[in-house]
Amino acid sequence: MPEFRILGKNPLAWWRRTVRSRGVIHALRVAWYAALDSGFDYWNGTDTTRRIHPTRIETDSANRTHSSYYGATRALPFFGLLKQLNLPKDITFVDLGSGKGRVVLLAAEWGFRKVVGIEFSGPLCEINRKNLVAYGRRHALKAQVEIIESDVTQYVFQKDDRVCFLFDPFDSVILEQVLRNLKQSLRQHPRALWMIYNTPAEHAVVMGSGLFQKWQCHWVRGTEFFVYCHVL
């Protein structure tokens, strides 16, 4: 008999693990906000929620072996975090490993001047573009949006790229190269920069890069974000 799973997870295993590590109250809070988020695609006509195993992600990139599950960042925690941070909006927001584009949609609605999604899977980029059309029918998307089909290690950061976002999309091998590229960009174009890391599995790698002078953990409606800041 196949294992019972919801969005790629065994709910009973998740419950036991979360209660052991964080306690019952935290587990209930996370479950509640997950339930609220479950209707996102239904209400918006999009396809963002279903998790995808790395072996099922279609790409020609040799770096697929370093990728993680595709999963969608929850909307309410993401908006709650942006409200707390109060970041400038006249800048570019870059989603590194954007998948089907849930965060691209949310950042565009939030009102950043430009939002860029970097994704190495052509089929996922196509879903992202379709989601933009569907989401735009229901929401006022204020940003210029660009979806780039590319391995993130090949992306050249631009001088207006000042917020980078990750939802645990790849391992330390890829993250180290991305951070080296980002460091080079900051040398060429000194600027303040924030990196938002949802579920920060490679926190030690980020700190080891020496790029960020400040960082803070934010628990927002059951979702863990680490926010790193590079200051001038």
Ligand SMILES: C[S@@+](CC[C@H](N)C(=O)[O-])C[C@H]1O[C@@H](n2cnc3c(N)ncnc32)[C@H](O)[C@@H]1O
Given for the second form:
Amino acid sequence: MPEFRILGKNPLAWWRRTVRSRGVIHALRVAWYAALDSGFDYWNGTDTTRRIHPTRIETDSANRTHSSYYGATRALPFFGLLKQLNLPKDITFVDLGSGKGRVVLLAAEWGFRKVVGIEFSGPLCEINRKNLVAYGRRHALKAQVEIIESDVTQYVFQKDDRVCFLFDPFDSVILEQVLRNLKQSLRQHPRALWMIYNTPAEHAVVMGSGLFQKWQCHWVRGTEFFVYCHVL
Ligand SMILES: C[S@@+](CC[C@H](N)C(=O)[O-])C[C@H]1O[C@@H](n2cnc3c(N)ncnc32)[C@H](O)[C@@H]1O
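Next up, can you give the form predicted in complex with the ligand of this protein, since the form predicted alone came first?
Every chain and every other molecule in the complex is listed next, the one we just looked at coming first.
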């Protein structure tokens, strides 16, 4: 069945809060695109939509207290953003905190050469692998896909990693470490690199890293993405 709990636990509270802070048109747009997204699993035979509270994410990592909830990036906004950005495709796309793999599936369908998902929860990695099989039955997945069960702070960035994706996965403590690792990789292998941040709660931390010369806000079909660019 489609996931109906699409605007948090209390849709009425969400509605009031959003209308007050962003206006009624904005709230209607977000609700409309959330409703459209709610059928994703039903149509694709996957399990990606249902949220998981951080305390219920199963992991042995000591960094679990820095984690946010599990939730999935919406498909239409993600594809809309990729269309706007027109990034090269012969590169590796890395989802930092990939969860059940919604973004891994979409990026693999989009046609990046390689897609890597890094997730510290074993059970979520397992669901991601099953989702790949189910989604692959209905869509042509053009990328080589790798799901890595690991804390993101342990990930060693590779020289072909050119797009990093985050959907509000963790707090500033983890993000600062990830950005330090990325800086080291860029020093060893200078290259242009994009970071896409869905719901950019730690924007100040990204800017404070000094890694990115340019950034832009993209509101796409009710989802806010910040896109940062490291140029050579
Ligand atoms: C909001 S979900 C995003 C899922 C996916 N990227 C998407 O956009 O559909 C964030 C994910 O980050 C994972 N996560 C949080 N902290 C992590 C860490 N230190 N290492 C690896 N994964 C982490 C959580 O378990 C969760 O699955």
